[in-house]
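Take a look at this single chain, the form predicted on its own, given in structure tokens.
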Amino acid sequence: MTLCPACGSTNIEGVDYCDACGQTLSHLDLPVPATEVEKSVTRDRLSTLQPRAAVTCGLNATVAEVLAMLVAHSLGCVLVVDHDGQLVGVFSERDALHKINCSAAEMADRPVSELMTAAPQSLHCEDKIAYAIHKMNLGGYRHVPLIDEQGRPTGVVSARDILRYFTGLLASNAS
């Protein structure tokens, strides 16, 4: 049995929410971090990484326009938004390589919505770094969009951001 820290009610082992008060219990099932690096990853928020601001385009932006954005801003991805500014897709350098490859001239006028990765996994700036690592690992992603409460993009966390974070942690723990 699991005891709810919020109201003290007893719940069945493994449930995500308290039956009595609805408080999340999922954090109670997490393993105890064994090292300082593990503690940091499960404690620190994505905002710690100082994620890059979101660069967005509309659904009707052409492949040529989005490729130019990637190059001009030295980006790994552009976030695709609908007319309300809601995140609906990601077009990444990997999409360019795998879906366009040597056909850039032939596909230049096509809308990015035909080639983007639709319905991308996303997180919020105050989510933990461990969540981003988990999503990247399971999905094979190099970028995770960050959204606000309305589903509008605010930034992007990249694998490079996380590597930089780990490098900093290891350097500070070595001294």
The other form holds:
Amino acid sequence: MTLCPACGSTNIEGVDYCDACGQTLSHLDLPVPATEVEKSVTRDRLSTLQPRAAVTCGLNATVAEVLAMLVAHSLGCVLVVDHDGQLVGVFSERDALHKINCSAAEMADRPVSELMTAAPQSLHCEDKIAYAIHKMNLGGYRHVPLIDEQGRPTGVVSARDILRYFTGLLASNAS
Amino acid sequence: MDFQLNLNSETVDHAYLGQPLMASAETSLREVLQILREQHQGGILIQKEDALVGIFTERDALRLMAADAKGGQVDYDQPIKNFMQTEVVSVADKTTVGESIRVMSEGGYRRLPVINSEKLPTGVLTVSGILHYLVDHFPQVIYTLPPKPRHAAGEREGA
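Take the protein just shown as the form predicted on its own and give its structure as the form predicted in complex with its partner chain.
The complete assembly is shown below, putting the previous chain first.
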């Protein structure tokens, strides 16, 4: 049973409005963070992780160019953008291992658009950290691209950023 | 705080260790790359006569692939011992989760072999395993997130 905070009458669990007074009750079903860590991940935004800037390439970039970018910048993934600068795919280290494997020389001139992971999950830098954790945990990714309102990439959040955030959080809680 | 207590008391084997993939030092680079692809893994431990002598990860593979794509002539039939990293940072299976996360975060490693008292690898701690472990500790706020991060009703309902 849910008690209406306005009029005190009882309602069925999960209803949106109080039967007696019409007061909205939907906010009562939101989870309440119990610990400091829970509060932090639902309060802090991805921008507080200071995610690294996006490294992008066009759809026609070749496999050789993209592999060289990953190595030169020590990156886990390159974001693929179309001619309007909108995010259309991701090419990660894991894509390289699984799709190129030992045929790098033969595939060197193929465009990255044939091998990338198309339509990747993305977030906005003002979204809460909990969303990035959720996406990474469910999808098994290590990187989530960040995009702006126009769909252009602004950065990448990595699992390592999240770990660093947690170690910082735990250290500050301990002291 | 409860969560803090867990991190400092629970041992690393609670953090969803992956099965350690192993290959002998004489295995060819080609075979190792194929094993990684088949097993959907990003790293493999290299052993010689039951001793852990090295690790080969997707980062090493990436460097080789980049060199190969540039025309650098990589011989895929050479044994993996010529390409692996010989300095393997590992943690004992009695190490706490908190300490393992610290080692991983500071060293910038993505996978840490976990070894038992006989120095044999019993598992591999990965970043994804730790994330899953962390989510386990606060499922309430993670699993019940609204479907979209920025949700607003298009118009007032019923008005």
